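Only one chain is given next, in structure tokens, and it is the form predicted alone.
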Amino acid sequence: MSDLELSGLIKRAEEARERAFAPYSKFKVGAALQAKTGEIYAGCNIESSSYGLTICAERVALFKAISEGVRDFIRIVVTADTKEFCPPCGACRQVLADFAPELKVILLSSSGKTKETTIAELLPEAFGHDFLRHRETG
């Protein structure tokens, strides 16, 4: 990935973070998911007053892409206004692993530092569709 491509992906994630709807937690997160085609799908966290219905930025970006028929992804940038890197939560890790088990994950701190990892490193031995296809019956 070129520096220009990475900076574009980072910019989209930061723009998405600014659009987050987080009136309760005040914790805004943005994500930018890149498909194999090069298309970028941005998402932000959206909170609900019932809390449990809140959805994370990573799943918003993924679900936007899925709803457009896109199924192949190569990387995602995740950013929050925090000094530390903010990795995807467990639910997002699972859903990302379902659709993109080889996904590269780029975490962005508020100081502009990046850390690259993979969804497999973030969720080792993930439960996946293979378990559902190859289950043994008693």
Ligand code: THU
Second form
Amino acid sequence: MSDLELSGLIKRAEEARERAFAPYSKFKVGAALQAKTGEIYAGCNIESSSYGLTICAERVALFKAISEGVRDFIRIVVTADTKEFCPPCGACRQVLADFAPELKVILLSSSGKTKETTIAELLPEAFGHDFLRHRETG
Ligand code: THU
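Let me have the form predicted in complex with this ligand next, following on from the form predicted alone.
Whole complex next, starting from this chain.
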């Protein structure tokens, strides 16, 4: 990926973060998921007054893509308005691993630093659809 493409992806994640609906935690997160088609799907966290119904930025981005019929992904940028990198939560790791076990994950700090990892690194020995075939029958 060229620097230009990466900066475009970063910009989409930052723009999405600005649209976060996080009146309860005040913790705004943005994500931008690049599909193999080149298309970018951005997402922000959306909180609910019934806190447990909150959805993270990463899953919003992924579900937007899936709902558009897109299933193949290259990388995702995740950014919060914090100096530290904001790694995806456990639930998002699982859902990202379900659809994109080889996904690259680029964490972006508020000062513009990046750290690159993968979903496989973030969720080793992941549960996946293959395991569903191994259940005992009867
Ligand atoms: N959040 C995300 O959107 N992504 C993450 O990777 C971590 C947490 C959101 C959920 C909630 O709205 C807020 O951040 C605080 O947990």
